[in-house]
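There is one chain below, alone, in structure tokens, taken in the form predicted on its own.
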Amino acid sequence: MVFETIIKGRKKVAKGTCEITFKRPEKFVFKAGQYIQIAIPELLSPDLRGNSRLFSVTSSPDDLENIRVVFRVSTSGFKQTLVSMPVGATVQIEQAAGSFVLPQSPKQQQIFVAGGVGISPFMSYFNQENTPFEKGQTTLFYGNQNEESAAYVTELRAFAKRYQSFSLQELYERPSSEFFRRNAQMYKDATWWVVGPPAMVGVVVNGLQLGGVDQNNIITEPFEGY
């Protein structure tokens, strides 16, 4: 199903990183962790990848007024058009899809690994009204080039102070497979959710497997086209 909607606003959430808010159509439904496809009627400049992109939803499923996505700004025709469109401009959004659906009642410890704007599906999860932090132990490894480029890091730090069951580890150096092998041994029975650029996801998965984590406990979502 395709919905027509409008841009409600935009803001900078980190260095080179933009959050766009759309009006949520009445019958649009999704689960934390899913993605949508956004299509722009007419691009300001050509884009070899066309006039649409996939984005994980950042806003909570509980927010019935808004749909939010976040992305690194680039020189692509699509993104340059999206950051230039005025409030009230029309876009098309396809019904949410994807199997990277985060657990609402976790039965074991959850370990999240996010690289850059791979934080998107986790923010959708964290911002729910019935916070998952009260249902089980959660650890987030959040990697960025530097603090300035870390979207939502202030909110995440606030979560870590508010909820004893949530632990945040900020990573500002490129982690190795060995780093995740060591951590895998501490959280061997946890479920690992990994989102980020394909190369980063590969490093994390390799480390987890070396650390003895069962493949069935590793769930990934590589982000293409940063």
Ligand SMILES: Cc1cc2nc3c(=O)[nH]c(=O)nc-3n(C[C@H](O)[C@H](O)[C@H](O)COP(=O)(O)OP(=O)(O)OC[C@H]3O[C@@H](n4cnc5c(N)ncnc54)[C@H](O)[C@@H]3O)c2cc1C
The other form holds:
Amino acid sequence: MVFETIIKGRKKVAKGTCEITFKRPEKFVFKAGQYIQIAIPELLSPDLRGNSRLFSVTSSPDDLENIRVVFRVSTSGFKQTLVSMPVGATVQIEQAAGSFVLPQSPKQQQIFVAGGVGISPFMSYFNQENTPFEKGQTTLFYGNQNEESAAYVTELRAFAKRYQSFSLQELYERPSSEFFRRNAQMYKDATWWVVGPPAMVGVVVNGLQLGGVDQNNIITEPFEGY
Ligand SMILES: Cc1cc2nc3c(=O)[nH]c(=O)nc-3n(C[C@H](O)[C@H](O)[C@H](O)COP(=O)(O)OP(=O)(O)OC[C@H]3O[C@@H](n4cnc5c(N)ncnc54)[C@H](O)[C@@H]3O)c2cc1C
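Output the form predicted in complex with the named molecule next; the form predicted on its own has already been displayed.
The next block holds the full complex; its first chain is the one shown before.
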């Protein structure tokens, strides 16, 4: 199903990183972790990859008014158009899709690994009204080039202060497989959820496998196109 909707707002959430809010159509449903396809009717500049992209939803499924997505701004015709379109402009979004659905009643410890804007699906989960932090132990490894480019890091630090069952590890160096191999041994029975650029996801998964994590306990969402 395709919905026509409008841009409600735009916000800088980190260095070179933009969050866009769309009006949530009444019949639009999704689960924390899923993504949407956004299509722009007319691009301002040409783009070899066309007029649509996939983005994970950042806002919570409980937010019935808004759908938010977050991305690094670049020179691509698609993103240049998206950051220039006025509030009220129309875009098309497809019904949410994807099997990367974060569990509402986790049975094991959850380890989340986000590279850059790969934080998006986890924010959708964290921002739910019925807070997931009290449902089990969650650790988030969050990798960015530096603090200025770490979207939502202030909110995440506040969650970590407030909930004992949530721990945040900020990483500001390129993660190595060795780092994740060592951590895999500490959290062998946890479920690992890994999101970010494909190369980063590959490095993390390699480390987890070397560290002995069962393949069934590694769930990934590579942001193809990065
Ligand atoms: C399931 C799924 C979910 C996804 N979710 C998200 C999401 O939540 N957020 C998200 O951002 N992406 C997400 N992606 C990826 C997204 O769909 C795009 O493929 C990605 O953002 C790259 O965008 P782009 O094609 O506009 O290219 P970009 O990589 O943004 O830009 C490409 C162009 O810009 C140039 N360029 C890029 N960076 C720079 C720079 N710093 N300086 C100068 N030139 C530059 C390149 O040379 C090229 O010309 C997801 C993908 C999948 C499959």
